[in-house]
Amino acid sequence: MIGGYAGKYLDVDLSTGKVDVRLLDKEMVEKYVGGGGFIAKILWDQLPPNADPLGWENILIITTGPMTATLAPTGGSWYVGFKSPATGIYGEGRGGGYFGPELKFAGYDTVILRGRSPEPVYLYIEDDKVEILPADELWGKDFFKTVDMLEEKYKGVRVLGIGPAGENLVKFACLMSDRYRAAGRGGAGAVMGSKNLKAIAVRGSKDINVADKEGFIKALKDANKTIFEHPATAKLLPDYGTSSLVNGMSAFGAFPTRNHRSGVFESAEKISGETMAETILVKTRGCYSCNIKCTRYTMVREGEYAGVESEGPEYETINAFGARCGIDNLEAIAMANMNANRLGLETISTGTLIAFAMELYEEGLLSKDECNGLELNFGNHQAMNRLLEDIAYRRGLGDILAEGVKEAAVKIGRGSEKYAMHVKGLELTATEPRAAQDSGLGHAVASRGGDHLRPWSPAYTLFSFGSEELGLGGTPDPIVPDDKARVVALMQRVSTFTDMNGMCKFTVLCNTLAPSQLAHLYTTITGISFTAEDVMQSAARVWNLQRALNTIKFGITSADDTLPHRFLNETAPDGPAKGKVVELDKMKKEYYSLEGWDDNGVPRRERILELGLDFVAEELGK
């Protein structure tokens, strides 16, 4: 088998209880690499376009990449793919920790889950032993308790699973692993819950080989040297984690505040990474084969939330439960973070829903009675934590919010749609797009909806972390639309490739590792000769396949590549972007041209053929 791969995958039909072990296809590896590449191809080939995301026809794909379970920097990633119940389009998430490597040590690159079990079950994998077992004792338990019970039964096991939010089909419920690690966006937890699958427990004892050990050691040394010399991965992330961004983003006017009314939070310092280090930080951690160690393990030692302990909160969570809700109580944010992990709620969407409800309450569009008796003013951290649990258990207003902000706005009505911060049904993330025009474009065209990670281009446009190899230099102006389409397209390629190869995006998020270094690692691990140009081309192939899924099979058009009313019609009230709106149309037109898409956002036939996606070209003519 090609180096870096286990060489097999599991095909599990939960309806019948049948488990098949299949060999990984060589062409699949060579053209789609792994991770999001595998997901896009499997969904294209096997998912009925009209499948109900919460119905038995949807497919849940757990997969890895060739660098997962190797010594490649941050080689601990695993991925989940599905049709999203939040958006109705392409869904994908990434998790870190140790579950992905353990799956490969058991001998499998991928697990495909089909159908729906008639009763709650969990999947147990131990090397060649694969069993579907009753989960009656686990169902109804939170994720922490689920892990405790499975770890007690199977020593050394790694657990992926859902909490009550997934069981209750909250449309943005996430998958959790290693107790605190989440594959968050798009509702994979709801899909798993709809299949009556509570958890996957895995342990393995096999090896993952690399093709060229001597060459890999050289590539590894080169990559690690770059990581240890780059200010983001050598200093900011190890010292303060992702929360190192809080003060800087607010200074740029890019820190969403009070449901994106503003990008400047007057109390940013109180919820920053620096304050976390001085107050609730216990120690730092890293995922498998991680030399960055951005994870914070925290504990609240005194006050109203004393006793709360968990990994995090991360930057996105701090914004979602903090500034976006007008809350400057770091201990309350830690509480919300812990409960979201315990209940299996994705923090970005949950915080966005709560901020949405708070703005509706303050605008007089929701009454106190309609808010489960809560006074949902911005800044009320007790109400925020109470509403979080109501969402997980679908109680009262929580039941409406559990549908996601797009659908919740439709159900509430009263003009609430203009306060709903989402793209294609996926709630927006912690970058104010009026302060970073490229972020607005990136959110609008992303394959899974309101996505900040493909790419997080503000690393360049706000913080000036450039790349000589990508032609990104100098000090760009983030509040003008010029050249932003090129920036987004280039950085999208590198982000997409890391979501194929099994590495964490923190190796590329700030343009740390260059495409040539990723190619060198990939070549020495797999034995497949790869250049920097191959990295960009293979990523373009997968990106355009995801786009083809959304446009050809799921019906997305250019009209869906848009942003909430606030960003296009209301000028930023403060900060460096004061007086600005997002100039989306200009950037989108340039982006479509660069990608080879037509005016409706559909990849052109010649572009599809150029990327070797002939089977997609056949569908274009129908």
Given for the second form:
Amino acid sequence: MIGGYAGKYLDVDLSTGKVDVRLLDKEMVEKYVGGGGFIAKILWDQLPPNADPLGWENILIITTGPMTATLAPTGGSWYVGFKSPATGIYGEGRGGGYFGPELKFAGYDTVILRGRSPEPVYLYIEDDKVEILPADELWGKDFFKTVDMLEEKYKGVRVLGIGPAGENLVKFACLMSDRYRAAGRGGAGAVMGSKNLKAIAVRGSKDINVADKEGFIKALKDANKTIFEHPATAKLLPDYGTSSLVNGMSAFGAFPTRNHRSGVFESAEKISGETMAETILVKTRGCYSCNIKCTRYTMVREGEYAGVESEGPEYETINAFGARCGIDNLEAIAMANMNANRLGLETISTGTLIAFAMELYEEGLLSKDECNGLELNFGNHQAMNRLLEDIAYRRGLGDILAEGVKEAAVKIGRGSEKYAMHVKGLELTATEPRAAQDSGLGHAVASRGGDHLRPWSPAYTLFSFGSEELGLGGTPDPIVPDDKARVVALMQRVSTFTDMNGMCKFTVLCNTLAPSQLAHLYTTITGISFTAEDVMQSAARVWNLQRALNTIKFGITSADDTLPHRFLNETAPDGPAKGKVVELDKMKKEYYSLEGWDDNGVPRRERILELGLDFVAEELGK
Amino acid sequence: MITVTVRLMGNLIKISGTSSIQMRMEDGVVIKDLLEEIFRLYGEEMRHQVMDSSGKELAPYYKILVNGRNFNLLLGFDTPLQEGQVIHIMPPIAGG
Ligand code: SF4
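Switch from the form predicted on its own to the form predicted in complex with its partner chain and print that structure.
Full complex below, order starting with the chain above.
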């Protein structure tokens, strides 16, 4: 028997109310592992390529990996997959907390949601009992309230769901779980809202078997030893969380400021992890089976935002609502973070949209009247917090911004496209690519659009966290394009694998755990023998399947693997990259060649066959 | 004489009680001289944090940036200092 998996999945048709329980396929497990691997394969097999992302044909997949619900370090992950309404291509996200393990304790690795319910509903899962129930009372409620109501009804339940932003089909609405955990950049929340599904509440009482218990304990000890010895996971993430990056990224000129005009924020210190630790931090928290505990629980005790409490804000959120909007008020950022969580808005995209509107206002492309009467200058934190709510409820300018920055720029016109910071329709994240060229390449070629996590290569190129197994050492030069294609491709593999196996990327983000350690954990949990090479190969298979979906089914070409005008045409005004643009073409050419993709960015037949994706080869050149 | 700004982060702020120091140095000084001056000002605890046990190399994963450039990409400890530069002394940083 294969360990680590619950062995079953739910197939739910919301149009008809039919729920099927199906057995997990052995080939699916062996070739695609879980998480993003399952998502890519299900979307390839079952999604009509021209499906409207907000139509009934789209499929929303909630899944886990073999390490979810085990004692593997950070084994609390769940994943969501869908066709993105923001990009029209592959959409995927990872969430932490406790929802994923609970789903497996109920006996399911995956839930596939199809169709559209005629009325608002929620899904209740308790072991073998699976019910689709009316959600009239939940619809319209924010996510915190939704959790409160479901927890009151079902003791000990874990909840995943959407806030008003998802109901209102905001194209960067996310899924929330466990109150504060978010996932699904690119509009997973809107897809769930379009299906009239408010929440999934789950309770389970089953166990997950591990194939080789003794071997697993050894693998676990070894992995935990590394985690406890590596400065990123032993010290910095526990002490300051991801916000430990703020000062450092700004020092490297890589901290996007005022809609990416610059990478140096003069007030970075005021919104840094160090400042947070001294002011609003209450305690640290962790997800299921996590010893790193990077999560901050914060509370604002005085001033205009007194009373705000939430998990976070994390690094990305601090940048999005802080430097990117020219805001140096940590309490105002905490407020925006809490409201985004409550309303179900994904913080990175929301901050990007607000920064975009601020730049248009400052450039005279939007008037005060058009900005819902707000003086939308960079730095105006009251205006930022107002506009955030206007986006969730699609009021005035908020209705335009709710379409995502790519579409909003089309609607506004007036040359605003050049201020729209996105790749393929997904808003950019908190790394200034002129100061970390690898990050420019990573964003340009990532399978879900402007994504910083597959990989977060600045861990190596800026912070010098190398990896012997990956052949990454020394001090790389972040502002030149040399060798960056190799770095991106290698680190992409490892983060793709953690997005398949049920762990959190923070175990590998700074090259903490090596591929051989991931292989050891996987082998002992599942009983399927895996080497470090198998880790890299299975990640390559899944990465290429995602790419094949994007190119063959969704029509992405090399021209889409690009960056906003600013990074390719405007030189960095300050910082160590002053005078530089991103040298994307050179890196992209090398990257395509390393990946085995043709000039148009489509995986070549030989590469596809070598990865065992014969069914993709059949579609090539059709 | 030249003036440079030294910025400290993370645990180094706790040791020094400050995140930013303006330092007046002789013309022609290099990073090594600057570090010695900082250790003189803030004591041995600072030295033990920033340097490894040999006292000749930075402690693992510590970094020094000169105007945002890792000093390993320049002349390391022998990198000359110039008027107005910003020097970051950075403990390991993580996130994403
Ligand atoms: S490192 Fe942070 S996000 Fe990852 S599992 Fe642990 S607490 Fe959750």
